[in-house]
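One chain comes next, on its own, written out as structure tokens in the form predicted on its own.
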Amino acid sequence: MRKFGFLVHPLSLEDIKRYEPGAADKGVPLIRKILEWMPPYKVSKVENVVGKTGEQVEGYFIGIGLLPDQMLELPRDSVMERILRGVDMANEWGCDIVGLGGFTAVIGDGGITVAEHSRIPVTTGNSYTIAAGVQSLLRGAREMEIDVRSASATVVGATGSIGSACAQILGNYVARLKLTARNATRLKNLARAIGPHVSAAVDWTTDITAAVRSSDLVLTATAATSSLILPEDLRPGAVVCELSLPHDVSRRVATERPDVLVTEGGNILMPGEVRFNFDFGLPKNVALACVSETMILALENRLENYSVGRGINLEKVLEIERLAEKQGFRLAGMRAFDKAITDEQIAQTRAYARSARAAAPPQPMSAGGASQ
């Protein structure tokens, strides 16, 4: 049976917390110093997935013991260097690819240097998180009864692999797109090479502020820390999916914004009855879609390296999405700030942006161009 590895890594002191409950009457700063010591380990072994073409493949959750901010902060070669060991425990475990979640995927050049120093190939799962993320915000502007060919679109993070993409896809559904992210240069470039291939109006800035002001449709994709997406910021009956993880929108938004749908854009329900033999904090049967570009891969038989480095190719992206309905993997029930949404509570959400948009000043036109 073919097999598959996957890395993973605490978000949040909450999930060392949950995950390892005598955690929590430690101080943050001992808690810390311990993950600096850990060496990458074996969190879980993943059983029974089965998809729809009757394939079988099993994996391992294998554990990389520092947070978002560590990562970043710490010196690379050292980081880098447990990323590495993780990935070689697969390889010893037989898996056949080994998939890069998280800051994993994050650090460095977007898994090549992993790619090449790995015995088994190597996908950070973005091209799945791509697909699953426009399906995402295009199914929330059908719930907050928006118009997407006449909507105002931004992406935040948009210069980074899987922003980009994103940006390039929905640039052929919206009528004016915004890109936005910390470097003009970057954005001046990306809004140069898309806009002569999609149908929309195109601008940057980097003042992101302004840019979630300016949009009904707002998607995050950033390797941020911190709350970007402010409550104060948001237009009446807006719709914002988040593929950032920790998140990019404030909790505050929940409580202060009832108008407005906010949804995590890469929740995936799969095929069959998976046994994950570990609590991630997701429904049953649910996964992140990077690691279902993982199974998806294995299942398939495609052992290859996939989505590796900071450019994404969109035929990837589309044949990921080909694959993943071939083997019954789709989107799961909406979800905002680890809770699921249900039915009634997107409708109580679609009266209140009614009211909030009758309510609000008309909206100027945005025209394309480059601002800053």
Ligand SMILES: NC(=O)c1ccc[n+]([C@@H]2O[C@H](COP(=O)([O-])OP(=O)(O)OC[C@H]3O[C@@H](n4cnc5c(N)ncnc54)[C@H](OP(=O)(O)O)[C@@H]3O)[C@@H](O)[C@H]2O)c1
Second form
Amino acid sequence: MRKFGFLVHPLSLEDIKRYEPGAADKGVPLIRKILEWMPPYKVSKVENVVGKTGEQVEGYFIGIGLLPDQMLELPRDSVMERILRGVDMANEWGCDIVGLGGFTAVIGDGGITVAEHSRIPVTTGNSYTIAAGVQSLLRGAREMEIDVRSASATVVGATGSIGSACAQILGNYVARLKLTARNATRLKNLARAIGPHVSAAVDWTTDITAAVRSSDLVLTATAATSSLILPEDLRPGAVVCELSLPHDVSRRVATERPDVLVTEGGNILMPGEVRFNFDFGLPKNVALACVSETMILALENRLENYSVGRGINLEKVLEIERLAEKQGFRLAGMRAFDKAITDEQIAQTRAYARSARAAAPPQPMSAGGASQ
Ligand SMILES: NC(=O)c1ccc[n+]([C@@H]2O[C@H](COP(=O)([O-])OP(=O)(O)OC[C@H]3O[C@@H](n4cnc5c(N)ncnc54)[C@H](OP(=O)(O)O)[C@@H]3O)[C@@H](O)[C@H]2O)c1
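After the form predicted on its own, can we look at the form predicted in complex with the ligand?
Once more the chain from above appears, this time first in line as the rest of the complex follows.
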């Protein structure tokens, strides 16, 4: 049977305490030090991944025991060494392809260096994450009665691997598209590159707050390790689709903005009854899109470097969407802030949004073009 490997890492100290209850009584500096020393390890064996075509694969989750901020702050070589060791372990255990989860795909060059050193094909899973993120945002807009064709959208983390492709796709759905992140040069170059190829008026800014304030639809895909999207900055009745892991939407939005719909963008409902043998904190048979992409490629016997590098090929986004459908993978029900969103909650948010929009002063129309 074909096998896949997938690298995972804790997103927060809470994650570590959930996986390893013994950590609860240890101080944070000690936990962080232990993580720095910890070599890659087998987290679990994933069994019974059966696609709609009847193909079956199995795999391993391989833990890289570093928190997101440690991945960013520790010397790049030592983090990369650990990622490469994890990829080697996948190879030693007979895996035919390996996926890079979370910040193991963010560090460095979006998987290019890892793919160069790996003896098995590599994917970041970003193509399916992009497809799922756009689908989730559009589903949220439908639920919240937003006319996408006349809407303003912002992509936060727009110059990233995921953000730049989401921006290109959304640019043909919405009226105005704002690109935002920290680096002005990269934003300017991206706006120049995609502007002529999309129907939306494209604008960029390093002022994330201003971008969010001007948008009906917000998609986040950043490598930030703290909250960027705050309740006071969101438009009445806005929709936020969050791909960033760790999350960059403040948990205060849940309690302070009943008129705003936040939805995690990358959750996929798998076919059949998979056994992850590990608790990701997601419902049964639900996996992140990046893990799903790795499994779909294994099911399809597409054993090749798939989503690597910062410039994701939009053809691959369309292709993986097709392959996902063929194998019975689809968007899972909406979730936010670690909980499922019920139909009643969506109806309630919609009602709050109608009132909030009606009470809000008219928004000035923003013209396209560069800004800072
Ligand atoms: N939900 C899922 O299934 C799934 C799957 C894969 C990845 N992800 C997550 O998606 C996110 C993006 O991944 P990626 O591979 O696209 O990363 P990437 O290529 O490194 O891009 C990161 C983007 O975020 C911006 N950024 C970084 N730090 C920031 C900060 N502090 N404030 C504002 N912007 C910041 C970067 O631009 P500047 O440096 O110019 O700011 C860049 O635009 C990560 O959180 C990753 O874990 C989720």
